[in-house]
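To begin, one chain is listed below as structure tokens, in the form predicted alone.
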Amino acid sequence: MKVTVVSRSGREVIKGGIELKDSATVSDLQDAIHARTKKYYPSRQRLTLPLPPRTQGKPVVLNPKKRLTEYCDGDANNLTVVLKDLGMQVSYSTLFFWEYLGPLIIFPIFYYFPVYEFLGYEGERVIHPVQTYAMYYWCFHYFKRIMETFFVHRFSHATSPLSNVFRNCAYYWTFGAYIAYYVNHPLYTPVGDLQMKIGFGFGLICQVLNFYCHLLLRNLRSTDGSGGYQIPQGFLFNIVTCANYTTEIYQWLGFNIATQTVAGYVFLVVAALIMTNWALAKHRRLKKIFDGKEGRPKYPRRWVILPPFF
């Protein structure tokens, strides 16, 4: 079968097209055309049906496990797909590893060094039993993150933009900054003991049962991220879409708990807006997808991310 390539404008991509077995797959013509042009490797494209003329909407996007044929509309002989750039990519373990590995490196660089003499402050620095918890609890975090990123998570998509390293690494690494300056300054005034413990303690919970809802996750796809859609269930996400947003969410309030910064609530309510996007997202897809109909499995009702409130 012969397959054109053209992009969105309509401009041929590949001369000539190219030719392929009727057996071939979606896959099998991405490679095809990173065989042709160097610059689109298979990550790197994004192809769809074209669009009827005058019609509005979304086009089908190519499944790279599908045979080519399954897309033909009456000519199997023939298909024309257009191919969407999408730009340089990085697996998501690079982009995850390098937007954790700034606030776990930052955090003890304001701990440990004399940061605040260079800044200007010159009186004598005393460090107080809960800056130093803090910094364990945090380097604690961005570690497991990181450990997960490696040994836990699995992902649907193989790659992301290389241009969302930039975006998150300056998100988490601002943020990181922003609140080790705060909560290791030597002006600092701790909170008392009872509520240092209470929120290290209730912190530490949830990181653990966060990691147990990774655990969860993991097990809803294979080891090459397939799997689709499927209903999380077990532990808290029998009463939450999102469980692992909700423990992720408490465990910085009990960072914040135990060292009440301005800087670590704002970090707290941003982040929780950002959290509750994505859950509201995935809360409403899962529910289109397993509406009940024609044997497909009903969403059960459930909290989105924050019982009793989302």
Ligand SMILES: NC(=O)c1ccc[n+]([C@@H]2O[C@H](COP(=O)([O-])OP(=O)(O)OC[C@H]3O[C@@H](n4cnc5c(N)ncnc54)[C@H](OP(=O)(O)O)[C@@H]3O)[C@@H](O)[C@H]2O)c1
Contents of the next structure:
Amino acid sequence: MKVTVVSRSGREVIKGGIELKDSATVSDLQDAIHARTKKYYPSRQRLTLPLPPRTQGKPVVLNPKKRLTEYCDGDANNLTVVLKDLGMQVSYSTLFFWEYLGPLIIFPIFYYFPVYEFLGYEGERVIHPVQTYAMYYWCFHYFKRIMETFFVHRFSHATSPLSNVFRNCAYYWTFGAYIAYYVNHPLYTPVGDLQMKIGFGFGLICQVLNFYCHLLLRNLRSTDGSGGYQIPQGFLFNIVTCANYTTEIYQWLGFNIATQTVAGYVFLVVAALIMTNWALAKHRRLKKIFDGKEGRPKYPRRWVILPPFF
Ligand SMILES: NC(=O)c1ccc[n+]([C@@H]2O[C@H](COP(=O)([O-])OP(=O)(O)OC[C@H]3O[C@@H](n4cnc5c(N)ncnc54)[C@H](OP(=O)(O)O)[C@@H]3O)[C@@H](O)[C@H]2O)c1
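Taking the form predicted alone as the starting point, write out the structure of the form predicted in complex with the ligand.
Now the full complex is given, and it begins with the chain already shown.
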């Protein structure tokens, strides 16, 4: 069969098209495009069917595992596909590794090195126990996230645009430095002993629960990340769709109860808003997939992220 590859403006990307076997899959087509263009490796390509003229809406995205003939309408020997360049890609684990590495390094720099002397502070710096515990708590959190990235999560998307590395690093590294600056500051005023213990104790319990949530999510997929989206079950997932975000938010609350800085609370609010936005989208997606029609299970009634509010 002959496949014509065009850009979104309708320009032919590969002159003369590509000849493939009738049994070829979308993945074979992606390899062929890569072989001809050199630049567009498969994860950089987004292949869709052209929209009929003067129609609005989302085009059909080609599934790499499906055969090309499944997308032929009428003429099984000719197919036209639209290629969108998604730009340079990195794996999800690379993206997560770099965004978490920054805070993991930045916080100890403020704790161990004479940063404040360098910034002009002249008095002697006395380190309070809460600052030491905060440093361990913080490092444990980001080390856990890196370990989960490599050994727990089963991502469904192989890659993410390279630009996301810069955007996400800007977010995590800046907030990391902002919080580390205030928590480790020589003029930092510690909270009472009981408040510190309650905060760190509660936060640590939430971190362990967050890890457990990630194990439950992991078990929804097979080892190669296939299996799509399933109804999360067990433990907190029986009452809330994004229990992993719930425990993440509460563990930051624990850290803030113990350390009590404006910077920490600002981060908590921003992170909670971001996760709420994602949780709403995930909740909607699960309700759409599990609509209770044609034999599909119906998504049970659940809170989205922060019971008993929403
Ligand atoms: N502090 C912050 O600002 C902040 C922000 C975001 C996240 N986090 C932390 O980082 C962790 C990971 O974040 P994330 O956004 O990657 O979490 P996520 O998307 O909710 O889930 C983690 C993994 O589980 C998979 N998964 C989720 N729901 C699933 C379902 N219904 N069926 C099958 N698999 C499913 C995801 O698959 P996909 O690959 O398909 O997505 C992903 O691989 C969070 O739980 C949280 O602890 C912190």
